[in-house]
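Just one chain follows, in the form predicted on its own, and it is written as C-alpha cells.
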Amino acid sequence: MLAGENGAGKSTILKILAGIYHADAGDINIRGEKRKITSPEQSQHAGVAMVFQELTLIDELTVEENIFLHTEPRNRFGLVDRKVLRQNTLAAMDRFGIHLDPGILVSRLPVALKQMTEILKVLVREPEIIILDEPTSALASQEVQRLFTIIENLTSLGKSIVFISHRLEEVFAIGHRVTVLKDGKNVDTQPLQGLDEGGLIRMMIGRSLEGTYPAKTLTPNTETVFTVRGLTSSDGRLNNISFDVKRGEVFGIAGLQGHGQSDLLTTIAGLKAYNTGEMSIQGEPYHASHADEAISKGVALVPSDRKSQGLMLDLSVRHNAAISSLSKRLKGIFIDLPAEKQFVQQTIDMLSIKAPNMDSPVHTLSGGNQQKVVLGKMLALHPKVILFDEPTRGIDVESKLEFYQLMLQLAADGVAVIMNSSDLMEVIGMCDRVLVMYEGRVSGILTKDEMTEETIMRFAMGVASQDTPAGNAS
C-alpha cells in the first residue's frame, strides 16, 4: 500500500515506474535486478503495468477493442479477427470475474464500468507488478469486493500489487505493508499488522486527526430550503422522487450503483430533462432546462467525474477556477486580470489547493487538488443549492475533513447541501437524513437515528418496507 496526502508524490513516483516521468536520481530494482525505465515500453518489458486514477480508455472504441488495443488478434490478411477478439475477451472476463458487454462503446459506460474495463485491460497483459492508483474511487461496494477477490487471486499467483487508496478501511482490509509519503519524501514503511488508523493518519499528516467527521454546531430547523415533488425523468430512470431539504442540514443520497442517484443530481442541475414534477428554492418555483439556467437560478453541481465533466484539463488552474464566475470580473468586454488573479489566489488559499502556481495546467495537479478546483469554481457562484456527486472520491483524509467542514458551513449559511456518496460511513457520518434509492425510486428516507449500514443496504436492495416510518418522503 502507498499512502499520503494529495500532492505527497504518490502518483508521481508510480508514473516514474510506469515510464511516463523520468527520475532525476535513484535506482529501480525489480526482482533484484537494476532496471532503467525511461518509457512506457521499457516499463511494460520489465513486467510493470499501471491502472491510472484518470482513465486512459478511448471512448470511441468498444470494451473489447480497448482491452486488446495494440494486441488485437489478426487473421492471415492482417485484419482484426473479430471472432477471436470476442473469444479472448470473454475468456479474460471469465478468468478475472469482470463481466461487461464486450461490444458496447466505452462512451456509453458509467464511470464504474469504465474503471473495471481499465483494470481488465491491464490484467490481460499478464504483468508481474501491478500498480493500482485509486482503483476503487468509482466503484460501488460490491464491485470493490470483486476487485479485492481479484487482487487476492493475483497475489496467490506470485504477482506484486502496489495499491493507492485514500479509504483507510481498504488499506487495512487488503494491504500487508504500507509506505507513507509526505511532501515527496518517504516517511516510513511499516507492516499493517499492529498499526491502527490513528497511527497511519499521524504518519500521513504529522499529527493526529481528531474525529473523521466534524461535529455539527447547528441543529437543522424546520424551514424548508429546497423542495422536490414527483420528479420523473423522460428516460424512465427517475420515478416520482419527492423530498425536502431543511435549513442547516446535509441531505444525503445513497443506493447501489446505477439506481438513479447521479441521475437525480444531474436532473436537478438542468443536465437531464424530466417529464413531470415540481421543484422550488426558498418557496420560489424552480425549473432549469440546461446547466446555464440552473446556475443562473442558484443551483451548482460538483460532478463525480472531474476529468470529463468538471475541468478543462489543458487549461490552467486560474482559467478553470475563474471560468464559471467570469462575468463578475468583466470591465466592459475585457477581463479584469488583477481582480481575477486575486480571486483565484483567495480560492487556492481557502481550499488549500497545492499547485506550483495558478498558471500551471490543471492536469498536472493530483486528483484531489483537481477536485478542489472544481469545488472552488462552483463556490464562486454563491449557490442556493449545491449538489455534491461523490465529492471526496480520490481525496486524502485531511482534505476530506476540509470538505466536510465546508459542507457544514454551507448548510449553516442556509445553502441546501445535497450529497450523493457510495461510502456508507461517509453518509452516516455527515448526513442528517438520507434518501435511499432503488430502481429509480425513493426506497426510504432515514433520519440520523435510523441510519446504519445494514438499514441503508436493506433499503438500497429494495427489501425494506415502504410502510415503515423511514419510508416517508419528508
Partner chain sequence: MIKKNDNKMHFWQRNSHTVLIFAFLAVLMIIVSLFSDSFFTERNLKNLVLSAFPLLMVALGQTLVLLTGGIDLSLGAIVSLTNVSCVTLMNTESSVGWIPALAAAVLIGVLCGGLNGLIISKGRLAPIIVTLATTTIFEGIALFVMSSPGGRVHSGFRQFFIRGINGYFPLIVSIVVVLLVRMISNQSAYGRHLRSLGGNETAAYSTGIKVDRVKLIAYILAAVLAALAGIYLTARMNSGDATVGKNYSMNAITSSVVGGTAMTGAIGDPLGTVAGVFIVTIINNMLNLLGASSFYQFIYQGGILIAALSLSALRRQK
Contents of the next structure:
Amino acid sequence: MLAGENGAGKSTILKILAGIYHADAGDINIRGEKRKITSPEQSQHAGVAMVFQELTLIDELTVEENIFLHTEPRNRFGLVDRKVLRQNTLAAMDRFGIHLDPGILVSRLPVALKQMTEILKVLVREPEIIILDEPTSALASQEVQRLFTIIENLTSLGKSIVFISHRLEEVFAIGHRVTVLKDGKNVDTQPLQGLDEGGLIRMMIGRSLEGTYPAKTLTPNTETVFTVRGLTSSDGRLNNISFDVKRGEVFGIAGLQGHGQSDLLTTIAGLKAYNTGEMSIQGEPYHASHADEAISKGVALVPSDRKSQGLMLDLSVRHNAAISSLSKRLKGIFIDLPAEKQFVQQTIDMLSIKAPNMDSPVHTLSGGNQQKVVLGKMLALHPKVILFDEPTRGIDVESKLEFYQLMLQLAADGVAVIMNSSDLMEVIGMCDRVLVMYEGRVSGILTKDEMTEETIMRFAMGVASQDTPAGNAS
Amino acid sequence: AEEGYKVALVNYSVGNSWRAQMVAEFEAEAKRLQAEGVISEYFVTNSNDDIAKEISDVEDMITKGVDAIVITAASPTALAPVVEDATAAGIKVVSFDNVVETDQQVATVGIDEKEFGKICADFLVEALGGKGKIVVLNGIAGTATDALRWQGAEEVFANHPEIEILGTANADWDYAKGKAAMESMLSAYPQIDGVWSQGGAMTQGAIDAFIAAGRPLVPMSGEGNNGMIRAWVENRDKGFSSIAPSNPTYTSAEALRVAIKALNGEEVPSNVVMDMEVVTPENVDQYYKPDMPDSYWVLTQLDDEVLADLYK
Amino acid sequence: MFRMRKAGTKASNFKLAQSQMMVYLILIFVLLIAQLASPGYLALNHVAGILRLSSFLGIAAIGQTFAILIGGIDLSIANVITFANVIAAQVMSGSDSNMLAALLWVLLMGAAVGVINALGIRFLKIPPFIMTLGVGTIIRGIFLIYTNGAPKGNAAPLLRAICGQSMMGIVSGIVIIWLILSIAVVIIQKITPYGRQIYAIGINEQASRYSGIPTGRIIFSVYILSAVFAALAGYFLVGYTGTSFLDVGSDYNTTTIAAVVIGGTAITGGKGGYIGTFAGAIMMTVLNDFLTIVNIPTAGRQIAQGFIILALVLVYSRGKKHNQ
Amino acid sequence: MIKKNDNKMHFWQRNSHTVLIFAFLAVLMIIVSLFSDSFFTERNLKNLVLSAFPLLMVALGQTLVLLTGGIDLSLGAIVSLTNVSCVTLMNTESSVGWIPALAAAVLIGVLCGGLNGLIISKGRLAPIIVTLATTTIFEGIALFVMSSPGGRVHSGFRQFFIRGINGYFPLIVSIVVVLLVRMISNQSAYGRHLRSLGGNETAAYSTGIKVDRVKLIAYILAAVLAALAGIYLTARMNSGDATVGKNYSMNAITSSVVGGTAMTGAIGDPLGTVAGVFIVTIINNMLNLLGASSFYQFIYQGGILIAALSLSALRRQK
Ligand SMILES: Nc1ncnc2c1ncn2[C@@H]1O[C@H](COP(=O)(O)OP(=O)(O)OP(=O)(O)O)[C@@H](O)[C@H]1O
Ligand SMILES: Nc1ncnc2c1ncn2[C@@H]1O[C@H](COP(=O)(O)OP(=O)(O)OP(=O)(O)O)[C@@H](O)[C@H]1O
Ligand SMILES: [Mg+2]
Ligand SMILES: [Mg+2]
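May I ask for the structure of the form predicted in complex with its partner chain now, the form predicted on its own having been displayed?
Okay, now the whole complex, with that chain kicking things off.
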C-alpha cells in the first residue's frame, strides 16, 4: 500500500519503477537484485507492470487489441492471430472474472470499464510486481470487490502488489503494509495490522481529522431550487426522469455503470440534446442546447474525465482556472490581468491546490490537484445549479473533507447541488436524498433514512423500484 | 471524314494570361474551322502543371477517338511515350510551345527558343557596347524553355568576356518573383548595367523594382506582354530601351492548322519553325495597345472582338 | 525531496515562454551573418525593403497563425490571395476613388470563403487540411472562370504609393499598416477572452466546450478571420504588383505555415502566437533574399533553405520527451 | 452489463466507411458511364489503372504515415528524386542495366524516408514541418541530379513494366502491394503499434512500444512506396523529370482521407485508400471524357471531393 496526500509523489515514484521517469539517484532492487530501469521495456523485462492513474488505452483499438498490445499472439506468418487473440482474451476474462465485450472499441466504454480493461491488460502480462495507481477511483463497489478478489488470488500466488488509493477503507481491506509519502519523502512504512484509519491519517497529514464526512448543520427546507420533469432523450438513454432539488440539500445520483447517470448530468448541462421534458431553476424555465448557454444560465458541470473533459493539460493553472469565468474579470474588452491573478491565487488557497506556481502547465500537477483546478474553474462561476460527476476521484482524505464542506456551503447558499458518485459510502455520507437510476429510468429516490449500501444496490440492479418498497422486495 | 474531324488541344496549364490567350487562339481557329465544316468537334484539356495527369489526358483523348491532337507538354520527354501511342493509334499529333521530343509525331511547331535567348543577348551586348555588368532573370528551373533560352544567351556572352554576369535568379517568369529578386540584387550590386531576362512577366517586375529603388533604368530584354511594353513606352524618353522577341500565343492555332493539313494528307515538314516576331524600339508603337490590360500579349491573331471578350 | 530528471517540466515552461523570443535572437544572428557575407545588407533602405516584402507574408500569416493556434490549418490562403488580387485590380481599375469599394469586395469575398471553410469543418467534420485544400481548388476554378485566365485592371496610384518603397521618409506605408495590425492581433491573442478561448480550444476542444466556451462559433470566426487576412494580403499585393497575376498567391500556403512554425507556434495548436510569426515572416523573407544575393543556383538554394528551416525548428520547437 | 458479442455489428462499426466509399465510387462510375460509352471499355479501364498506379503507391504510403498520427508532405519530392535518379543511373545498353538503377532508387527511398523518420522521432519535431522542409531539400537534389528533363530508359524494362503480362503487370503489382500494405496495417503486430501511436503516443510508449522505431519504419515504408511510384513513372515517361512528383503529396493525402483515414491517426484502412485513389483519378478521367471546360474542372474536382468527404460526416452524425 502506498498512501499520502495529493502531490506527495506516489505516482512519481511508481512511474520511475515503470520506466517512465528516470531516477537521478538511488537503486532499484527486485528480488534482491539490482536492476537498471530506464524504459518501459526494461521495466517489463524486470517483471513490473503498472496500471497508471491516467488511463493509457488506445481509444481506436478494441478491448482485446488493447489488452494484448505489444504482446500480440502471432501466427506462423508473423501476423496477429485473431482467433488466438480472442481465445486468450476470453480465457483471461474468465480467469480474472472481468467480463467485457472483447471486440468493442475502447472509446465506446465508460471510464469504469476502461479501467477494468486497463487492469486486465496488466494482468495478462503475468508480471511479478503489479503496480496499481488509484485503480478504484472510477470503480463502483462491486467492481472494487472483484478487483480485491483478483488481488488476493495474486498475492496468494506470491506476486507483489503495490496499490495506491485515497479510499482508506480499501487500504485496510486488502493491504498488508503501508508506506506513507509526504512531499516526496518517505514518512514511514508500517504493517496495517494494528493501525487504524485515524493513525493512518495522522501519518499522512501529521494531525488527525474529525471523521471522513463533515457534520451537517443545516436541514434542507422545502423551497425548491431546481426541477426536472419528464426528461427523455431520443437515444433512449434517458427515460422520463423527474426530480426536485431543495434549498440546502445535496442531491445524489447513483446507479450501476452505464445506466445513464452521466447522460443525465451532461443533458442538464446542455452537452446532450433531449427530446421532451422541462426544467426550471428557482421557478424560471430553463433550457440549454449548448454548454456555454447552460453556463451563462447558471448551470455548471464538473465532468468525470478531467483529462479529456476538464482540463487543457498544456495550459497553465491560471489559464485553466480562469477560462470559464473570463467575462467576470474584464476591463473594457480586455482581460484584467491583476484581477485574474488575484482570483487564481484565491482559488489556489481556498482549495489548497499544490502547484509550483500558477503559471506552470496544469499537467505538472498531481492527479488530485488537477481535479481541484477543475473544481475551482466551475466554482468561479457562482452557479445556481452545480452538477458533480465523480467529483472526488483521486482526491485525498483531507482535501475531500474540505471539498465536502464546500459542497455544504454551496447548498446552504441556495445552490442546487447534484452529485453523481459511484462511491456509495460517499453518497450515503453526503447526500440528503439520492436518485437511483436503472436503464435510464428513475428506479427510486431514497431519503437519508432509507439509504444503505444494500438498498441502493437493490434499486440500481432493478430488483426494487419505487412501487415495490425497498424493504420487502426480494 | 465526311462530317469533319475531331481535334483536341492538350494543354498543361492555364495559370497565366499567355496560356489563356493561347487557348483562346486555338478555340478561335477551331471555331472557324468548325464553321467551314472541316472539324466537327474540339476538346481542350488542362493538366494543371501535372505531368502524370497530362499523360492520362492524352490517353483519354485516344479513348475518345479524336483524329488529331495538338499538345503543349509539361515535360518534353515524359510525354513522348504516350504521344507515340497516339501516333500508333492513327492520331495526327502536333506539338507546339513546349514541344515533345519524339519523331513519332507529325510535326513540332514553335519559335526557336535558343534564338530567343540569342536575340536578347545580342541586344544587350550592343546596348552596352560589349562591356558591362549584368544580372540574369531565368524562368522555371528544370524546364526545357528555360534551358534553351539560356543556352542561346550563353553562347553570345561566351564571346564577350567583358560582359560580367553578377548574379542569376530563377524567377519563374513571374512578376512578383521577378520584382523581389531584382530588389535583392539591386541592394546587393551597386552597379547593374543591364538585365538579361527570359521575359514572361519578369521584366515588368524588374523595371518596377528599378523605379521603386530610384535607380536609373538600364537596358533589359523582355517578352511581348502589354504591361512590359507599356513600361517601355512610358520610360522611353528616360532612355530606357528593350527588345521583345516573343513566343506568340497563336502557335496553338498554327499547330492546329498543321494538324489539319496532315489530316488532309498534305505534306508537312517535321519541324515548323515560326518566324520570330520581335518587338524592337523601332516598331514598339505598332504593338502597344494602351487600352488593353497589362496581362494582354501583343503578338496575336485574335480579332479585337474576341480579345475584348477575353479581357472583358 | 528525491530528485528526478524532469526534461520537460521547468525546462519546457522556459522553452515555451522563450521560444518566441528565441526567434528574434536567431533573426538578429541571421541578419548579422548576412551583413558579414554581403556588406551593406543592413543598410537602412535594404532593411526597409525587406520589411516591406515581409509585410505581405506577415499579413497573410496572421490568418494562418489563428488557424494553426486553434488546432487547424488553412490551405485555401494561396488561392484566396490570388482571387483577392484579381478582384482588387479589376474593381480598382487604376483609380483611387475605387480603392474602398475594392477593399470591401475583397473582404466580402474573404469572409464568404471563410464561412464555406468553416461550414465544412464544423458541420461536415471534414479535416481542415482537406477542406481548405478543396475549397482552394474551387476558388481557383471560380477566378479562372471570372477572368477567363486573362486578368485585367490596375492598382490605384494611392495603393501603389502605400505599398511602394517609402512613403514617410524611409518606411513604406504597408509596413506601418502591418505593424498596427500586428499589435492589434497580439493584444487580441494575449489579453482578450477571445484570444484565451482560441488557445484553450487549440489544446483541448472537448474540455473547452465543457468549460462553457462557444467552441463552434469561435472556430467559425477563426476560419473567417484567416480568409479575410489572406484576402487583405491579396489586396495589398496589387499595390506591389501593379496589376493582377494568376499565380501571385501560389507560394503562400507553404510560406505562411513556415513563418508561423519558425515563429515558434506549435503546429498542433494552442501554443505560440503572432509575436513569433512576425519574426518568422521576416526570417522567411531574409532567407529568400539572402540566398538570391549569395547567388547559388536554384537547386542549391532549395537544399539550403530546407536545411535552414529544419535547423531553426530544431532549436526551439521540439516536442516533449516521452520519459520526461 | 455485458453486451453479447455481436460480430456483425463490429464489422460494420469498423468497415462502414470503406463500404460507403466503395459505394460512392460505384455510383460515380455508373454516372460517368451513362454519359460516356467509352468509360467501361477495356482500354479505358486499363488506362485508369495505369494512371492511378503512382498515386496509389504514394497514397498507400501516406495512409501508413497518417495512421501514426503523422503526415508526409515530401512523398511527391521523393517520387521526383527517385525518378531522376533511376533514369540517370540506368544503363540502356546492358540487358541488366536496369537492376542497379532500380536498386538505387529503392535505396534512395529508404534514405529519404529514414531522414524524415529520424528527424521526426529523434528530433521530436512535428511531421508536417519536417517534411515541408525536406520537400524543398529533395526537390533541390532532384534538380541537381537532372537540371532539365531528359534521359533514356532501358527499353526491356520499360516494355515489361507497362506492357508486361498482357499489360496487366501494373494491375498485378497494385493488387500485391495493396494486399501487402493492408496486411501490415490491419493484421500485423506492427500495424497495431502503428495505430496505437496515432491513438495515444504516450500510452503506446508506456506499454513498452518502441515508438521511435515504429515511426521510423512507417516513414521508410512510405518513402519506398513513393520510390516505386518514381520507378514506375520512369518506365511510363521513358525519361526523367525533376518536377514530376510535385502534386502527389497532396493528392495522396486527399485520397487517403476520402478513403476514410483520419488525419488524427489510428483510424483507416488501405482498402478505403484504394477507393479514394480511384475517385480522385476518375474525376479527372470523367472530366476529360465528358469534355468539361478546363476552368470548370477545378470546381467539379473540389465539389466532388467535398461530397465524398461529407459521407463520413453523415455516418458520424447517426
Ligand atoms: N512533470 C512534472 N514536472 C514537475 N513536477 C511534477 C511533474 N509531475 C508531477 N510533478 C509534481 O510532483 C509531485 C508529485 O506528484 P505525483 O503525481 O507523484 O503525486 P501523487 O502522490 O500521485 O498525488 P495524487 O494522489 O494527487 O495522484 C507533485 O507536487 C507534482 O506537482
Ligand atoms: N458492459 C458494457 N459493454 C459494452 N458497452 C457498455 C457496457 N456498459 C456500458 N456500455 C456503453 O458505454 C457507453 C457509455 O456509458 P456511460 O458512461 O454513459 O454510462 P453512465 O450512464 O455514465 O454510467 P455511470 O455514470 O455510472 O458511469 C454507453 O453507450 C453504454 O451503452
Ligand atoms: Mg497520483
Ligand atoms: Mg460515467
